[in-house]
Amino acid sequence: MKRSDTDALVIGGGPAGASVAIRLTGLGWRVTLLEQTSFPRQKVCGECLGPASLELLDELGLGSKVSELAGPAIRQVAWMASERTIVAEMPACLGGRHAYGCAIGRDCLDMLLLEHARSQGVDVVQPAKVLRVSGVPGDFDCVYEWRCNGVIDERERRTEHHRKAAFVIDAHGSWERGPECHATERDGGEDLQLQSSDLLAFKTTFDGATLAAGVLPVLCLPGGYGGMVVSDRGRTTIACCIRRATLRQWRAHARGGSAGDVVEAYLRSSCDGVAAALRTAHRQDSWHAVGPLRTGFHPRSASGIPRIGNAAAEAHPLIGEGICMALQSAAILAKLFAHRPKDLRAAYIVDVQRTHAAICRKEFSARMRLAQLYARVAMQPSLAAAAAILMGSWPRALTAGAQLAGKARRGELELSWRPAVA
């Protein structure tokens, strides 16, 4: 195998990319991480950390810091559908180090993870956009360009930089298109035609909201769904996904105004619980928007380049398991490499990639199917209202739904599978 600049090159500095970089560095690997944006930055993604996520952050050495900065423990779950709000107890994680989860802004969490990665010896290159990856396992060539505030640095416009790596991990985030890889299946993100059924995501934070601390409501909206939570520094985050056709209708009624203003009006008008929580609130920031959402397991990347986090699989964010799945997929990959041979042969890397994909599919499939079911119910007013009536008569149904969604899940993963090639 040729001498490389680094053992592993990680594309993306979110929870999946940063955590796998930390874990591999702990195994003695030389790790380079390329992230295209400058931190801190806000991101249209979930902020909920369940007990499983907190355990995984403990393993990385960040659990106490995150718990110190995060919002209050989430001890209740709510179902907000039009005029009805049902509140029930959040199931507790029994036997784990954390009974309940909490919420922390992605601007804060991602910064903590990336700074910790630097402190552990990860070579962080930021902001740098990966353009393409070529080569074979054991001898990859990664081509990237420097970015400035999300765009190409004019001083570097004609300059392409290269990093040689024995191993490449694709951890590009939600809503983004991954790098071009030799012999890869294309994501198709920018090539997809716009569909009325596309789900577009929006997120912002408020000061002065009256949402009770420690409550995690599911927002049932006509043609959409969302969630609210009290996060770090007492700020209230609201995030939602809305069908493109629904947004188009509301924008037509609004006759002007930004998409964010239209979304906020839609939320206040569609859900009394949101209107009540925001009655005395004011926005800290503008509305951030991305999309469309691409749920499901994503096509396998080039041979020998495993995907982790949202690059590999994405669930409807309604159940708040995105960060957990990202941290778990990173932990699984690192554990598979815990006993690598001295010579990191191509066949070994490819076998790890296949094994990792199979384990993640087995671990995440149930959560992803359940998230899809919950999303369908929440987006249809008649079904959401019927569910509210059931939960009003039997609140434990809401608790059971949170249990099924993984809110009381532990972070430990026992791997019974091992790569066949030693």
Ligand SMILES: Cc1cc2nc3c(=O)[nH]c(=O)nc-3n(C[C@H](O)[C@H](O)[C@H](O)COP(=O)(O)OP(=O)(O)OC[C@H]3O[C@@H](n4cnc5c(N)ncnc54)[C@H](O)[C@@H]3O)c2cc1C
The other form holds:
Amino acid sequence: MKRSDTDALVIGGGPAGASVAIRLTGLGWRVTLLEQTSFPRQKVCGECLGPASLELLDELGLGSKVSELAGPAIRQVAWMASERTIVAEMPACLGGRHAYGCAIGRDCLDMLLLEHARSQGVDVVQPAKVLRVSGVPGDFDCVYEWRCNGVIDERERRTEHHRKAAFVIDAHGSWERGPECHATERDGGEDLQLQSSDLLAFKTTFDGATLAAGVLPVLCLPGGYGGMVVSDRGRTTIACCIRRATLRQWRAHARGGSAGDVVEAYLRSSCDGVAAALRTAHRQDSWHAVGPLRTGFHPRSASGIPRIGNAAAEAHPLIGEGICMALQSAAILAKLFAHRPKDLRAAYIVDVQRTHAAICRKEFSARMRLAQLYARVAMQPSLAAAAAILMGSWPRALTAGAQLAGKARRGELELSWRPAVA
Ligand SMILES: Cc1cc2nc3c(=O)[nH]c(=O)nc-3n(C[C@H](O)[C@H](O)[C@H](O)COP(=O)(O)OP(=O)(O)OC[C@H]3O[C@@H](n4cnc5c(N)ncnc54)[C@H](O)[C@@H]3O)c2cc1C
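Structure of the form predicted in complex with the ligand, given the form predicted on its own:
Then the entire complex follows, led off by the chain already shown.
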């Protein structure tokens, strides 16, 4: 192996990137993380953490801090379809450290994670966008540029910076093009192919909303779905996904106004529960947007560069499991590296990458399929109304649906798999 500036270079400082950096530093690795934006920053996200995510944050040494800052425990789940609202008990996670989940703003959570990474010795380079990665496992060259408020600093435009790394981890998320990495290959799995959807995602926060604390409503919208929740500092977060065609229709109907205004008008008029919760509310922030979502496994990755978090796989956000999958995929990778050889040989790294992709497929497939099914029901008014009738007479169906989606899952990961090359 050639001389490197760092053992592992992590691209992206979201929950996946920050948590893998913390874990690898804990194993004695020299870790560098590059994040293109300055924190705190907002992120399009429903901001709900289930008990499993809280357990994984405990493992990182952050669970109590997050629980202290987050909104109230989420003890109820609701199904809001047009004029109907069905409320049921959230299933409790039995035997775990956290019975219920909670919500915390991504400005807050991501900042906590990255600050913690820094305090643990991770070399955080921020705001720095990774442009290209070349080389082979054991000897990667990563090219990046400095950014200023997310924009390339003009004085820096022609200055390329380099970091040499033995090992690179791609945690750049899924909502923008990642850095160029050479020698891309499929990870071999064929199930749950990537689906480029026509869904655009939005999020904002409100003051003075009257949504009951501790309830997590799923919003069923014609041509979309969403969720709202009371998060940290009493603010109410609303996040949703809307089909491009639906949005276009609403825009034509609104004749003017920003995309955010159109989204808000659509939410208020499509769902009585949202209109009621926001009657006295004031928006704290503008509407943030990303998309289109690309749900499924993201099968192409560069040889020897494992992907974690959304960069590896994205579920429909209706089930609110994305942060959990990000934290889990990071934990799986770090666990596979727990007994690394002294010399990070290329064959070993490629084997870890393949093993990691296979474990993630096994761990996440069911959740992703279920999310796809729920999203279909929620976006189709006739199905959403039929589901509301069923849940109205049998609210336990809603509790069971939340249980299936993983809301009572524990964070523990028992890995018996080991890379074949050690
Ligand atoms: C509408 C909506 C609602 C959701 N609600 C929930 C929910 O309630 N609960 C839940 O658990 N999940 C939810 N999710 C999913 C969740 O937001 C994602 O799964 C999660 O953010 C994935 O984390 P990540 O670390 O993989 O990626 P990200 O959080 O996207 O982080 C990636 C980071 O990489 C940085 N980056 C990108 N490219 C580069 C580059 N070239 N160089 C350097 N840095 C780079 C980005 O700036 C970013 O900070 C929701 C998603 C949507 C769209």
